[in-house]
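Coming up is one lone chain in structure tokens, specifically the form predicted alone.
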Amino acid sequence: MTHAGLFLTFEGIDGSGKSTQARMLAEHLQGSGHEVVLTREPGGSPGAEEIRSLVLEGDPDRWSAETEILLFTAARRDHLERTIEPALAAGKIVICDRFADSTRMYQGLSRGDLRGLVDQLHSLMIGREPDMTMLIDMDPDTGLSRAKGRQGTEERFEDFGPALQQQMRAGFLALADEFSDRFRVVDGNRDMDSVAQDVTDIVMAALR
């Protein structure tokens, strides 16, 4: 697979402001002339999307966490195949909203250590990681709170409760540890423009 563009990720418990980043990210390199391909996981693809549906509604128990991992890399694979790999070879910067990291936390540790499973299917059918990815950083308890105040139907993760929020922040912390070459933390309990402008100044150097 060929990849001539710029992989850009951003990661974070629920409610930590991460999909908000995203969009006002793609906003401004839009406005600065670059070609963007704003995207999301589970989802981003017609495929991916109706498995969205299956895994993030519904009861916290509705699945084992290895299908869940199943439904994961099979949706991944299809957004990859048909959503990021062709703006990737166009020479396009693809912001996505979650990827490989949020499976490796969710069902790769909250559910049991599962970790070794997600990262062998990851290597077996997806292949690739982030060039950067962006870890919008927030109190978790803030974060449930935000989540929850939003009234949506996607909300099975944050139905398992803050204890959860609090096992993934400490997580996603030890991963941009692991893989400290493409992580960049920010520091999301902030307001969102400041939080906004730390994130612009870091891609925006990493384009020059």
Second form
Amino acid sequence: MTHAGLFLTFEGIDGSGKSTQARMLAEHLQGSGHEVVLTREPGGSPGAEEIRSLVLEGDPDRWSAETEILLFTAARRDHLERTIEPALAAGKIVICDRFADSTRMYQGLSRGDLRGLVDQLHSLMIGREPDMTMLIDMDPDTGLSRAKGRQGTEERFEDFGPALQQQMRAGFLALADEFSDRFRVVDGNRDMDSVAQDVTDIVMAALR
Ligand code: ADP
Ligand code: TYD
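Same protein, different condition: the form predicted alone was shown, now please give the form predicted in complex with adenosine-5'-diphosphate (ADP).
Then the entire complex follows, led off by the chain already shown.
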């Protein structure tokens, strides 16, 4: 590891339980004496949170996939500079709800094959991967109904519909194979506590 802290991310389709699991893991680690920063993307710093409302609200066709790559990467750069890097440098555990793998999937796959563009911009402007990524794998219909149950205004991607969820699930599983050194796949189709137990076991083993 090239830094003092530990950088953990959660990935998966909308409604798979990432935010819930990230929060439960943070509480568990804090309870066992670790310093934890719980954060999310898009967002996680004041500037990136402003970009968040631009990308998550409004019509599905508000931005092209190419423009989205720039907006998500701009938000990520700010988040990295102001929140993630300082916390890692101070030796903390950073738990982030989504990171660059989400751009590889949502912008890289959803409207044609733009993965090459995503990867180029990532290596130019971000240039780092998490130490470990938990993929919460989940049946797409269940995920979408859970996500829709939240009734918020940030529904731009959910409004792309079930076909996108199916494509993203398959894409994430392929990504877990591609980056098998850092990905761990967890079955999200269970109650929260069972999922959380698996996540805790994986992270505690990594910390030892
Ligand atoms: P995500 O961050 O992946 O979109 P959330 O953690 O926000 O997912 O969960 C979406 C909804 O499903 C929330 O209302 C949450 O309380 C609920 N939920 C999360 N995990 C589970 C689970 N294992 N079983 C049932 N409901 C869950
Ligand atoms: P998030 O708040 O994690 O939503 P959810 O809790 O429903 O999973 O993320 C909001 C949306 O942003 C989600 O539909 C995926 C999308 N997204 C991208 O398209 N690209 C990205 O790089 C990121 C981080 C998120």
